[in-house]
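One chain comes next, on its own, written out as C-alpha cells in the form predicted alone.
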Amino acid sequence: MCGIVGLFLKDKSLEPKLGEMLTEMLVTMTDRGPDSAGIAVYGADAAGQGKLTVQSDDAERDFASLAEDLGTAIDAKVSLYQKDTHAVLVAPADKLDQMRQALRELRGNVRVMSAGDTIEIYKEVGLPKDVAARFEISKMGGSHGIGHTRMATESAVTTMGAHPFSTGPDQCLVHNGSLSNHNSLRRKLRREGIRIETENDTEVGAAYLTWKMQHGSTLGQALESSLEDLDGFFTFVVGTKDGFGVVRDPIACKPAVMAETDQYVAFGTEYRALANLPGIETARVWEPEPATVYFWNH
C-alpha cells in the first residue's frame, strides 16, 4: 500500500526546483503511507568532496563537536551542517570509508542514512509533509530524486526501517510489495561483505543491486537480473549517481504510471502523484510493464 515517487529532470533550469516538486508529489500519497516517510535528493558534485548524511535520536549532543572530533580521527577538514535529526558530513572522497568507521566508534548510536559524492537522504517516522517541513525538502536543488511514505507490513516503523534504503555510494531503492525469500539472501549478501543494517526486506533489495553492481553489472542488467532472484511481489524505483530506474515484478499487481516529456522522467504510484507537473498535460504517459527494466540516465 505504500506510496512512490520519483522525478529525473533532462532540462537543468527545473533543478531548483526538484525539491520542491518532489515534496508536492510525495504529500499527494499521504494516504497510502502514513507511518513514515523519506525523500533522496541527488544534488552537486563537490569536485574531490564526498558526503555522509547521519542521524540521531538525539542531534544537540551527538552532532556538537562530531565535525571536528572525525576530523582528527582521519585526519581531514570535515564541515557539518545539521537539519533537524539529520546532518551532512563533507570530507574528501577518498575518506569516506575511514570516516564511517570513525564514526561507529566516536558515535555509535549515530545511523548513516547515505554515503556518496551527491546523494542526501533523509527519513523519519511521520507524515509526508512534516518529514519534508522538518529537512526542508522543497529548497533543495538537484537532478533527480526518489520519494516514499510508507505502511509498515515487514517490519517495526522506525527511522531506520522507513524508505529509501542506501547500501551503495550514491545508490538507493524504494519498494511497494514485500519479498519472501529476503531472509536467506539477507545471510548471503552479508557473507560476501555487503552492509545490511535492519530486518526489513526492500533493504536486502537494495542490497542485492549493490552486490550486482560491485561485480560489474550496470544498473539496469541488476534490475533484469532482480527478476529472476527476487521473489514476491514488487515495484522498485532505484537511483545511482546518475541514473534512475524502475522496474515491476512478472505479475505486476502494484500500481505503477509514468510521465515523460522533454523536460523529466517521472514516476508515481497513481498518476494524481503526477497531476501538476510542468507540461503534464503533454506528456506521454504510460503504465509500466510487468518484468520490463525502464533506465535513464545523465
Second form
Amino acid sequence: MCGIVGLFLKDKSLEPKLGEMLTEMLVTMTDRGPDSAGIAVYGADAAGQGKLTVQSDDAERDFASLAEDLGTAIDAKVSLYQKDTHAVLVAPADKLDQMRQALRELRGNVRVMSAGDTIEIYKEVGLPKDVAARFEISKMGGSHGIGHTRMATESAVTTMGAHPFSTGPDQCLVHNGSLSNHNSLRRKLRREGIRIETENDTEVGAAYLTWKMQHGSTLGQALESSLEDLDGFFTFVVGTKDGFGVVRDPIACKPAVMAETDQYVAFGTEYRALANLPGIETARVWEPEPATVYFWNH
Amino acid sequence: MIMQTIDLEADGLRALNATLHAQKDDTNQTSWEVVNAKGSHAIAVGLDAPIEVTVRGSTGYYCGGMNKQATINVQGSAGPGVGENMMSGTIVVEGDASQYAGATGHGGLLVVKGNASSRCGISMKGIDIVVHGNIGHMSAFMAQSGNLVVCGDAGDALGDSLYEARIFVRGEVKSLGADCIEKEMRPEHLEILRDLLERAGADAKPEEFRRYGSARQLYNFDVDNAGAY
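Let's compare: the form predicted alone is above, so bring in the form predicted in complex with its partner chain.
What follows is the entire complex, opening with the chain shown before.
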C-alpha cells in the first residue's frame, strides 16, 4: 500500500495555499498508509541562505541554545525555528555543510531530515492528519511539495522509516511499493561509503540515487538506471528544487494518477487524492506509463 | 420514470450499496444516479437487478464488481478493477479505465470509451470487453474465454499464457505474450465482432481488426517449452 501525493504549482497565486492543498490530498490517502506520514515543502528561496531541517526525540533539550552553539562553531549567524519535534536551521548557504558537520559533533542524536536552499521535510509516526497538524503544514506556502502516507511492510514503523527521504541538497524521494534487493544493495552502497541509517528499503533507494549522482549522473539518469538496478515494485516520486519527477517500475502494479491544468500538475496514488483540486473536472487526467521517467520543472 | 439520486458524500458507501442491493427483479425504481463519486472505492458492487445506475464523476477501485443484470454508466474514469468478476449486465466507462479492468469477468459487457491500462481482461472467463482506445501491457493474461476487442493499440505481452479467449485488435500490438499467436479471421469471428462493436457504440469495421488466440502449446507440459513458462 502507501499513498503518495504531489503538487507542482504553475499559478503563483496558489502558492500561499500549497500546504493547505497538500494536506487535504495527504489526508485522503490515510487508509493507504495510517502508520506514519511525511511531507516535503519547497518554499521561497532566500538569497544566500540555506537550511537544514532537523529532528530530535528530545527536542526541548537538543534545540535549546542549538542556534547559538552552531553559530559559534561555524562563525556565522544561525537562526532556528522549531515546529514540534523538528526545527529548521537557517544559515549562509556556503556554510551549510560545515553546519551539518558541527551538528553531528554538538548534538549526535539530532537527525537531519533535509538540506538545501528551499526544501523542508517533516515526518513522524502517526495518522496523516495528526502529523500534518503537528507541523502546521496547512499554513505553509511554497512552489511545490510531496507527501507520503506509509503502511510499513519492509521495516519498522519509526520516524526514520517514514518518507520522504533526502537524497541530496533540495532533493527527496517517496516510494510506494517494496524493493526486494535492498539488503545486498545496502551492503554495496555502504562499502562505497554511503551513509545508510535504517533497515528500510526506500532509504536504500534514496541512497542509490545519491550514489549515482555523486558519480556524475543527473537525477533523470539516476532514475533511468534505477529501473535496471532496483528489483521489486515501485512508484517513485522525487522532489527537486525546481519541480518533481515520477517513475514506475516496468510491471507498474503500484497505482499512479496524474492531473494537469493551467494552474498545476498533481500526482496521486489514487484519483481520490485529486478529487477536490480546483478545476479537476476539466483537467487532463492520466496514468504515467511504466518504466518511463517524467519531470515537471519551473 | 423518476431517477433516484444518492449523494455518496452525504449518504455514504454502505447506504448506497445497501439501497441498490435491495432492488429486486421486479423493482419499479429502475433508474439511479450516484453523485459526488470523487474516486470512492466499491461503488455499485454486487448488484443483482435490472436497474440502470449512472455514476457522476470518476470512481476508485472495483466499481461495478461482481455485477449481475445491472447497467452501470461511469461518467468519468474508473480506477483499478472496474467490473472485476462481473457475471452479466453492462458497464460503460465514458473515460479511461485503470489496471485490470474486467479481471476474471464471467459474463456481461464492459465498454471503455477511453483507454484501458495494464492487465485489461486478465484471467477473463467469459466477459466481453470492448475498449475504444488503447490497452496496456499484460492484457488478457491467462484469459480463458470471452472476447477482448481493442479499437486502438495493445501494449507488451498481449495474451500471455492465453487459454480460449478471443482477442481482436485494430491497431498495433507492441508484442505478443507466450503462446499467443495471430489467427485467421473467419466469417463467424466477423459476426461476433460486428455485434460487439455495435453494442459498444464503437465506430469501427470488423474487417479492420486482426484476431489473436492461443497456440495451445502450453496446455500440457513439454520439456522443450520449459523456457516459455
